[in-house]
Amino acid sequence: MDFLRPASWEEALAAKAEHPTAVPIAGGTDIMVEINFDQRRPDVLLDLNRIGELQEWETGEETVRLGASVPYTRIMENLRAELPGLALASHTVASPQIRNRGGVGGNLGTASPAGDAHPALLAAGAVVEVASVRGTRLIPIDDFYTGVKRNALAPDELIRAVHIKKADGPQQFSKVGTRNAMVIAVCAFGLALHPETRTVRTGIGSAAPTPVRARPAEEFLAAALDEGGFWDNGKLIPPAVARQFAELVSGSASPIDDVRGSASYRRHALGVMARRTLGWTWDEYRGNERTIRCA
């Protein structure tokens, strides 16, 4: 096995493009578990630790673009204002000392549907950023994951940085597991509503063979706060609304059965936690309401 470490963004971008099957390492902590095991095997790993501005962040007016290798623990610690949803998954991501090593890079570039980062990221509507030799390209991350474990990254292309709109509106995200943290998914949801659009969006993580959407939960559910004037008047949802909503997004869902959990479960899972989100995000959003009109 070849170590390769590059000393910027250009070298590693380089050494991408003449190994195309280098294996890139930042945090390691997917992939070090798996050569320990001797699951895997690469032919080249591509140590990315000393390029700072994967570390970095911006925060912009609207955007914060967020380094590829920037640690969970970072986020939680200074982010949780502008990104509440990915800050609050950041809290189940494994043991502290993987908190501070793993970032969002390595979630999406292992593209496992179990990731802790991919339902907050696909409810908050990110953009990631991806480098080569040929240039830069921003892939929403609608478009980012193709398939189990697979992702829309050419073979000579790295993950560079994740650009994601500061929150709006209130954002929720919930995870079953044998625990708090340090535990894998049984499956995951994320929520964020969008005054400014008017809209919903969800994220649904460990229960289909790519993290996805919700998208009849997201439309049923901004078409029933929006035809019932909920937007303006903050009052509470109803019931049966909510129950619509939790339905909606157990049928998005195609879960199988594993050792952490059946199928049957996951969707009856991921019912509860969405009526549970939505509750949370909404008594969230009515506080927020009564504020304003009280200014």
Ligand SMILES: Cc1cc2nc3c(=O)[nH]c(=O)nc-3n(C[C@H](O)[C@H](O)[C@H](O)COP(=O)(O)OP(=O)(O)OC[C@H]3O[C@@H](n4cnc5c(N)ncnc54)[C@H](O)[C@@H]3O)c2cc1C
Given for the second form:
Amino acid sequence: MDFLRPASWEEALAAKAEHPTAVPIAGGTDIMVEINFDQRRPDVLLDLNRIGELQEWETGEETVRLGASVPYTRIMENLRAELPGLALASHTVASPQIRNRGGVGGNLGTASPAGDAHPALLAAGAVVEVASVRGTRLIPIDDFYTGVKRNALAPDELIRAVHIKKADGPQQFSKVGTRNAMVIAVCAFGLALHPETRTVRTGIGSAAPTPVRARPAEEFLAAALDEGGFWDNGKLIPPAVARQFAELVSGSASPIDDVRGSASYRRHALGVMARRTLGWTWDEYRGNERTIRCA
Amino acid sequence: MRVTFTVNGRPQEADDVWEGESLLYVLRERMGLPGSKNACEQGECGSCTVRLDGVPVCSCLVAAGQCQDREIVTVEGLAEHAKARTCGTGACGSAKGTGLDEAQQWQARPTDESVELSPIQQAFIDAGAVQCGFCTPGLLVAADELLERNAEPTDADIREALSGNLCRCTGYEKILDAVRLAAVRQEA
Ligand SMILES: Cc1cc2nc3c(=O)[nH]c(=O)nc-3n(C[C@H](O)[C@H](O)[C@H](O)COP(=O)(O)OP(=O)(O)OC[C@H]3O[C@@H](n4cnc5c(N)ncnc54)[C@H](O)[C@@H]3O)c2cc1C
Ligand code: FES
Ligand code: FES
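Show the form predicted in complex with this ligand, please, the one above being the form predicted on its own.
Full complex below, order starting with the chain above.
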């Protein structure tokens, strides 16, 4: 085995071009488990820890460009206002020790359907910035997950950053597991209201071969909110609308039975999470609307 | 591969390190520092917790090569680390850190007054927070870091900070007591 320690991003891209089978290691919280348990013996490990810019983020006018290796702890502490959905999801990952090392780049690299960043990234409408010696590509999150633990990266590419629009409305993340810490999601759900475009976006985790959006539910809810003039009048969402939204979210999943839960439980739980997160986000939206109108 | 890094304040060198080897393995098997425990090797239990450039991490999930030129503090160096902290600049006492030789001689002798312990270690003993002791080193490192960053932790803060450390013996109540005790003593 070789251990490469590039000191700069350019060196890392050159190394990946030269050794396309090299396995990048960032926080190591996925890859080291596989190595410790002899499930994987990469011929080359490519350490990304020395590349400072991967640990940094830039907050622009409209978006945050989040370096691939920014640890979850930093996201929770520093980006709660800009990226509320991702910050909430980050807080549910594993434990403080793991959150101090692991980040979104590694979550995307592993592309597990159970990765907690995915529902938040799908709901926010993120774009993944990947690079190789050939140049840079911007991959919309909707096109990033290509199969069970597969993603759209070419063998010579590395993830540089994720571009995420700063929240223009309330966002929520909800996850079902057996306890509060150190739990892989039985299933998870992310919801983002986008008042500027009068749209809503969703993300479902652990209930399909890849992280997915519940598009029929998004379309239904956007239409219902529009028709009722809800974005303007800030009225309570009728229970029938919330129920239909929840059913459509459940229906968008294609869960399986496994050790963590049955398919039917997952569908049920997704519906409950969809209804709850809609309630929480809409309450927050109405609260904001009221303060704006009073001011 | 050779890895050069600082462990408990002392420059160290490990030779013939396998590229896939964890920091935990290097500490235990090559540096003779068995304080950090190996229970799960998959990040679940926290018994291998050390500080990497000040940050608490599971040493079983850090590749040794990632520690090149970086600073590690293990439970063996906790007393010195805590002392340097209270001395501010680290100028008082012997702030050089625990030597490897010294650390290799380290033995748990909690009732021996001559052994210098960090406040959190003393609090664990006084509160009866140690039973089999396997989880203790990881908990000590995590709890010490909490008190370093948050002098007056709430119960929720303590629970959160220790949520990555499993204990199969104590039921955690005495551990919470120990952290509260160390916080109160730190205030005094
Ligand atoms: C005990 C435990 C509990 C966990 N609980 C959770 C949980 O609750 N929720 C959750 O989502 N995850 C969980 N995980 C999984 C893991 O912590 C996350 O997936 C984390 O985001 C991985 O990030 P990392 O930097 O540690 O990745 P690494 O292990 O360093 O890398 C993971 C993968 O991504 C690739 N990679 C990393 N960076 C890049 C890059 N810049 N470009 C291209 N490829 C890259 C690597 O080659 C590897 O294939 C848990 C892990 C452990 C050990
Ligand atoms: S041995 Fe590292 S977390 Fe259990
Ligand atoms: S004292 Fe035995 S595991 Fe904690």
